[in-house]
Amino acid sequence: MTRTPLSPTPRSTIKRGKNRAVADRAALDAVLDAGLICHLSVVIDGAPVVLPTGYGRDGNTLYLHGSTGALSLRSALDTDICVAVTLVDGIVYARSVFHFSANYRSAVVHGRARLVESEEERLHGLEVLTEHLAPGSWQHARLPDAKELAKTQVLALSLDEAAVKIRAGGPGDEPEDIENDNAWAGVLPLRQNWQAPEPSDDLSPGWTVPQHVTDRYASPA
């Protein structure tokens, strides 16, 4: 499938650190997809809310899913919303303290969410979902059954309406302070890895960690 540019909407734009925006969709794609965790952000009783929840990509579709229900996605319906997702890189150390700064990725969508109702669609958002947080967990586990799917609501929302913004690198100083010199500057980069997998306490004996499992715990987080 061919994916256009970013194009930036009014509330898209960035328009602080417009160095650091990124316009390539990949950016995009690469962020999301590094990401577990998103922020949701709804307005509930007129007051803004900001919940985590998991996601996952399908090309230029994002899925969420929560409890029938949550009160959250119901607030997520016929109405603007926006989704954030941050990566932490580093925490950059500079001479002075107001030019301290952390190297990011990070990317922020905007739109109306889709209920999704085709229980084809419906299964297949869930298995992105479970895809993304846990891979190769959709044809090892019990799918969803009719019961479980009635408590389950997933939502679509396009990626259309979205920023990227990448900050990288070592701290941007003032000449003086550079000449100056007097206080440590650089980055201390921040890595993410898994741990050795621990299994379930009432996990009948004989069972070995599934190659699915061992695959991503040898993988970077």
Given for the second form:
2 protein chains.
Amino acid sequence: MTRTPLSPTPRSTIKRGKNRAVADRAALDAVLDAGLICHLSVVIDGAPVVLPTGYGRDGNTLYLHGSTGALSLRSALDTDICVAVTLVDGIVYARSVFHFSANYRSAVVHGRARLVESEEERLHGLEVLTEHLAPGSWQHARLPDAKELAKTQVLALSLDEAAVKIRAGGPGDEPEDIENDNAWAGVLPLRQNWQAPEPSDDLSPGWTVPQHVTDRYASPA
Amino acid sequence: MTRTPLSPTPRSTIKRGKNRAVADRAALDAVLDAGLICHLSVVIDGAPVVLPTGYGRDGNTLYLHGSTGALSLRSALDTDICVAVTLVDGIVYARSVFHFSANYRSAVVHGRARLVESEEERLHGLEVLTEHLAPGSWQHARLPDAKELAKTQVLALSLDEAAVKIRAGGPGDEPEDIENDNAWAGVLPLRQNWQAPEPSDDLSPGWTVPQHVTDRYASPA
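Got the form predicted on its own; any chance of the form predicted in complex with another copy of the chain too?
Let's see the whole complex now, leading with the same chain.
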């Protein structure tokens, strides 16, 4: 695997917890590909607003989308935005409350989003978003018609300015606390699991669950 | 259960997906209590920054904390901030890609954080944060000493200005697509599960996993 270093700017340079910073482009891709939703932050009337939303990655581009009427998306154009993808892998129990922590994988992307204008790239962006949310569905479900496309904005954000932090392993306790041995220390891992697919109430009875859904159900979330 | 309505301001009034807005104070508390981490958004040099961090709720107050050296926390004082807590409950597979969605519970809080100054409330805030991250641990682990307290900032954010959105159930497909019956439709639910506790490598061999950890392992995450 080629290890392309991230090229952080001052604001994407991690200042706190430098030992958790990962300066590796492949780690950024891995976190973005493992996440399901992101948190998008924009500034509206001078105040920060953060909202959960879907995303998808293709190479060096993160695609976002939403209704043309959404204030958060309109506020994301021609100005700085920030996108975070976070996976929590466990809770770290330490001997002192000061050293309690979480194990996690975190990616934070800064930049200016570009409104995708060509129909070809708009469809491509929607395919990337759909395949991230529900792999196999672009081939399976009905594709957007002209009316649906007209209602949908697609934004593209470069991954050039990004930071990755990963924490794994047990607590970093003080030597005195380890020696005093007064508390349990360890990790309670956390994992996301898919549950059995639930057909829609209005689905006609002839359907079996298609393979792209059963394959996902059988895989780690 | 007393149902106290949320009292939204213009920026905490949900404009998109109004059918998913929940104007019920108990729903806000439930989402905040079910989440594990939040995404905190602040404005730094005019640009939004969003970072994952811990939190805890006591009544109408959300507590945040961090190192006194953290730029994100320093930037959160005397100015507007925004905090989002999001739980993803499943992926909604529709007959058309336009109607793909996620089932989720989302809380977004807007406001100005107050720096907690009294030692009593600082300790209380840290207890609330610790008990949210790892219930039972404030009684079990060593409490912060003066040096650790001096390194830690505690912020308090009122929950007066908040919005809750909840999506549950199957897809909202178009009648023509339901009739055409060309794609599977349903939900692939997602659940977080605790995994077996992993004692720290440096834990002395006499320890069994304490009950506040085994109880949590036995509960839904």
